[in-house]
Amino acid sequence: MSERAVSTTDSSRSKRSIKDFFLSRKVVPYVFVSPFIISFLLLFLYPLISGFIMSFQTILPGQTTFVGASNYERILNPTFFKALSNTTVYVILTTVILTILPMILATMLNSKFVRFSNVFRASLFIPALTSTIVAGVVFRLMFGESEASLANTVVGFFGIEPLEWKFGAATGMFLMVLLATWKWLGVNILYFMAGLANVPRELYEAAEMDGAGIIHKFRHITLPMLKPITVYVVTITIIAGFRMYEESYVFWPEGSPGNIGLTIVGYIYQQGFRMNDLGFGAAIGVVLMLIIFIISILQLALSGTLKKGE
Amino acid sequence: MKKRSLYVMLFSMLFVILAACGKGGGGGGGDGSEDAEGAEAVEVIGSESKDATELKFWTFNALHIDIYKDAVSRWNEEFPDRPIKLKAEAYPYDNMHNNLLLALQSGTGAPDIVDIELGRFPNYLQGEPQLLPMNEYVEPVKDKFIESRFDIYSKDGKNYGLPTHVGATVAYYNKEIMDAAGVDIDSIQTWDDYVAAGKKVVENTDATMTTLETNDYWSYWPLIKQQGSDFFDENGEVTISNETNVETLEFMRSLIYDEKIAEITPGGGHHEEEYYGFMNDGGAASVIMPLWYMGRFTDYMPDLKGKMVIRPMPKWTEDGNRSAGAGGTGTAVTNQTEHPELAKEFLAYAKLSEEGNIALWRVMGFDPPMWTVWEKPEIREDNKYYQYFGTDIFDTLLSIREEIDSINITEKNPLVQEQLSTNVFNNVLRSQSQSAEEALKEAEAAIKNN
């Protein structure tokens, strides 16, 4: 009996000490951040590192061999540069369009002169809920090359000959940017609306008393007050642009004529899966990561976001 | 006490999250194979009995499931002591081939039996093929088959894939348009005849003679194969820019721009919605495609029923070949199956038996790779293909049986397809920014450097 009593006290003591350990001021913060740390390690760092290792290998079932930097040596080929230039043009266009247009639209929707602004807000947001692939199929039909397709009927009103939308470099880029704009406009408007909600009304009232017009108010109050949101929108649009894939895939599932729609991610997919060259695909992925990293840092530095305590 | 329950709650949340992470990280592959997420069609075929062995089958074309529906019911009748339950899942083309690649690469999640399209098959032969050799079943019947159809799915003398069809390339003529143009279809014997007929068609009707693909290679590959050329020779050396290939591509260009009897296929290829509509409305008088293309006519171009006839391809020389084998689907057993013997035997039963080959025609309208069944009475039974194209399909096939040379396949075939469909056809046929020779030389360099 007495022995048993002793062991119970022992176990309750050890239980308490475990509990004390987890609840001590030093440990508890780590326990609480551990879900994030663990998911970061498992779902981000581990794939990152193994992707990096894969980029130095040739990977075939049962025959994985290290090949040094030969995957990287192969990257600098015309197809890669074509993909890079396509992606860069796409990033520039989407970033400009998807920053300026939503900002103007959000300001307009926020103005008290626009009626039914809730209806517009909702309808502009709906495309974001649609799958790019589904929307793309509709776009593909709208921009068919026959004279009777919707887009060619529209340009026909202006006396323009029917276009082969999917087969020209410029029209192809136009299709991708249009699809992206259609889809992401509403989301970006939402960001800007949230930013506008934080602009104090008093500033506008004060400006009005000083006799400022709409343009002046926009230029000197709205724009500076929206800067943090603008930086955020530009950053995610650039990153999304470099990662773009569906917008191209949906128009040209089997590869585009003259690679007009090939993006870097599309190139990774093509080489990694279509050509079963996972090592080479991983190497392109590493290069893409570096590009995004450098551009993001540059952009944050230029916009002053990295400066402390401003 | 209140504080303590808060801690309990937080910790339990933590464990739930961790458990979720662990599952996502570790069991991803296995999970994916259990539920058929993203499948276009799922069908469980066959025996309901408990001792039925379940086999999983993946395909990229939901129509192919019908072949196995037929085979499973015959199997279960013939071997009641070894019933099979086939779980057939159809995924989109890219999706299925990628899933299979990753499953075989990682060693888990692959089905027992799988359809692999010719254009992707070389990917699965790289390294150590993760498929099971079928030689024991293929060798006894080899001489009854168009043998080259096994070679394209083989490596180092081992046959991994069983063919689904011959893919004999033929000419489909729209008789109504040809009659209006005053051309007797049977008088077209050579490509010169074809061009002359084309000129009459363009002169006398609103239609063009034919269409040429730019986003796929079916307008090109059969034409060079007919002349004994290919993208690779028997030793796997790249021959894509040889004289025959350059001249043939130049011939195609001249059909469009000099002779003006051909157009670039609306939509870029013969599998595009634009083309189906164009052809259905009588846009072109003919098209050169393999026999498996029949199904697209019956399914997507209903207005041409009774108007289309099938004839051999025009030949290049007096004694030249009038067809070429093109395309294909190899069905294989993966090394991840738990029932390798049963899976192999069933697959052989479905694909290598006479009944199986007759079913390939009856169910799918494919030209069965076992040529000995071509003359069987069962083949002549009426079906929707005879109703659409007339009753002489197999007379045409039998007349060209000896002329169906097959293609040479190497690990680099996916690369060739990519080069042709993105650069070569676009630059030579569409934008005319390169000559046939320049474009093919450039493609050859790209293939060699990869």
Given for the second form:
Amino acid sequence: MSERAVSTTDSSRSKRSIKDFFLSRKVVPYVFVSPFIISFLLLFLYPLISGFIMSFQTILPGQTTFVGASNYERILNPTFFKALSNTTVYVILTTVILTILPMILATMLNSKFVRFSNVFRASLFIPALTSTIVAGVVFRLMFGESEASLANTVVGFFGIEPLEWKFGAATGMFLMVLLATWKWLGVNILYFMAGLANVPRELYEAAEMDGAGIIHKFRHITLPMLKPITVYVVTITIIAGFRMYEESYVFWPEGSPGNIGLTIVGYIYQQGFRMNDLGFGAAIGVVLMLIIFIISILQLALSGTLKKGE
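Show the form predicted alone, please, the one above being the form predicted together with its partner chain.
If you are looking for partners or other molecules, they are not here, because only the chain is given.
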């Protein structure tokens, strides 16, 4: 056999062995999960580690200085606590509203007495497709300070003087919660409707034969069967609430009076980019991440989701 033939045979064996290696059962799973692993490393783990390191630094153009825990010591200030209180109130309100209201509406839409439910399902999802910035512009016009604005016209029918919606703490919070409710209500309704689709009809029929009413069926059948969906909705709503920024920005692009609309993420943007204090902004971000993690774990533990076998 010539040297060329031997070389060709060795080359074909090498290619075959490489192909067999990548098609083996031990390697193929890692090949399929490699896009997730790479994206996780580049888009999550690397920024997370970089942000944590940055939180111990003072960063200026062309100059980086380690300052220890001084950035974390600076967090304990009235502005941060104002942002934390605003965010906490926002999270509580949105979690309650965007859990209870979608559950009730989904139960109503799932009822056999409601016609054209598919049309309602499609229409309720439209706000989620709308940009928050665009929706915020519309809301700012609706809740303007002039007497001719839609909101002041409506309250005028009840004898209430025109309100300066964006300049009061209560009305400002109302605007942010209302915008979030308008945008995400339909999405949460779809979550609950998907959960209701998996509830066996036989349970309701058996309850009706035993004389159970609507409230009794909702309490003893619907609520227990929707527990996994409820836990999921509550969890993502809490996380989204603490990460909220757009709902505040659309009403107060240059900052709210008395920080009535300041959120933790808004405070990060304010300090990190406007004030060019990236180290302090990173420290606030680390604290926010810890807050979200602790509250999410507590919520899952209280709901029983973390118990063994759940």
